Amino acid sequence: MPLRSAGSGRLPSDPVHHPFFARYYARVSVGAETRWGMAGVRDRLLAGLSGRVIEIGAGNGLNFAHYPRTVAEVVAIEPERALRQLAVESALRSEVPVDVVPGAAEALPVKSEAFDAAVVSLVLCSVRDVPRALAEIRRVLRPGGVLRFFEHGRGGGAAMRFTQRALDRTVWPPLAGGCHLSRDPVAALREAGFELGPYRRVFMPEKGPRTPASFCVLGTAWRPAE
């Protein structure tokens, strides 16, 4: 059964506000798709799936126009009001039904092993405690439910990476609607407990010179089988 989709108001539970850079993000987002080759990306990341999908962090929805058509509804988590509005325009677009809904990664409003599969695009680097928001993503997914990751983090030699902790004590996080750069999407998933499949080191854009936030991986991991 959908659940209520989020309307244009703030409501009083709203965990993430970043009024400023949600419209810079949801300005550069959109001409990423073409420029960076970001909606070939969201086509590889979304491939194959079927069934109930949660998205979490669904920002303003770009991934919505590239779900299969296998799949039988998407339950899409953004925390911030001004993107989930613009995710709730998007959804009214998509080929697939789309129920957009305000929630943290840290605490998702749905019952456990609702859903076949879930989908992270660059979320985990901005949510506040990443382990709990991946054993949120454990608990809703069915036992062998599918988890589809595209997500930036450290990356590059040690010079880079330095700047990129650097950045994170600094002045990144603040400017970037608490976005971290030099976290490790990898390991965190497999320190979650979850079974690793394949995935691939993605450099974005992909192509021109490398920035602090270049060095991404796009992959697949599954819950265990219980």
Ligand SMILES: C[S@@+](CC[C@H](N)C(=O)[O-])C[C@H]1O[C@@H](n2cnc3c(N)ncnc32)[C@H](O)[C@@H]1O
The other form holds:
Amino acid sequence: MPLRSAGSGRLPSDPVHHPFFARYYARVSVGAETRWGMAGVRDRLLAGLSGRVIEIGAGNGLNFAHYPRTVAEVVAIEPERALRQLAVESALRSEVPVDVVPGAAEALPVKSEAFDAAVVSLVLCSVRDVPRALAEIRRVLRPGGVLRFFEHGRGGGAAMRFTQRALDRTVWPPLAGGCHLSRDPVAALREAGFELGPYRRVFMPEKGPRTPASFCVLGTAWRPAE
Ligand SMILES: C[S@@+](CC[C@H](N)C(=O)[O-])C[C@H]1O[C@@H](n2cnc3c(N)ncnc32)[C@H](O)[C@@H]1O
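Got the form predicted on its own; could you also share the form predicted in complex with the ligand?
Now the full complex is given, and it begins with the chain already shown.
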């Protein structure tokens, strides 16, 4: 159960406030479902999940339609007000029950060990404090619980990596809602104590020229069973 009630209203201090990026992402992400094959990626990301799931940084809720019927309930955390409103609308159309809740990855407003699975897609690039966010995800997963991830990060040759770092130090985070291009999500998961399951490199878009945001990983990690 979320500790705070669900809703789309603005909190006294929303931890994330990117209204221009939110508007842009809401439009572009819908087109990417077909144009970039994101719908297929979301299917693969969520296939086989069951029980209680927490999705962190749910955005406009594009994952919701892809959860299998074996999922009993999704608690979807989204800190950005405009995206959260769209997520609430998406939740109403979803076949699995989805509760959209304000909050941030670094302080998840839910009880410990309450979830069988957690989902992050294109979120670890944007959180302010990756180790803290991953520690929170570990906290709310039951021992042996699964984390599914689809994240972009550093990749390509030396010139591409240099470009990613240069963009991260300058225009990219303010333009892209706090996103960073040169993070290493797989290393971050290992450092946070997750057991890495199978994961694979994915390019987004799959064909065509590589951009600094093209280098993605899609996979599974576990909170160790203890
Ligand atoms: C690129 S969007 C991805 C949205 C969605 N997960 C998807 O797959 O389409 C990044 C999302 O991360 C959210 N976000 C940013 N900082 C966050 C934080 N500290 N905690 C949780 N979510 C955050 C943003 O509000 C946004 O919804």
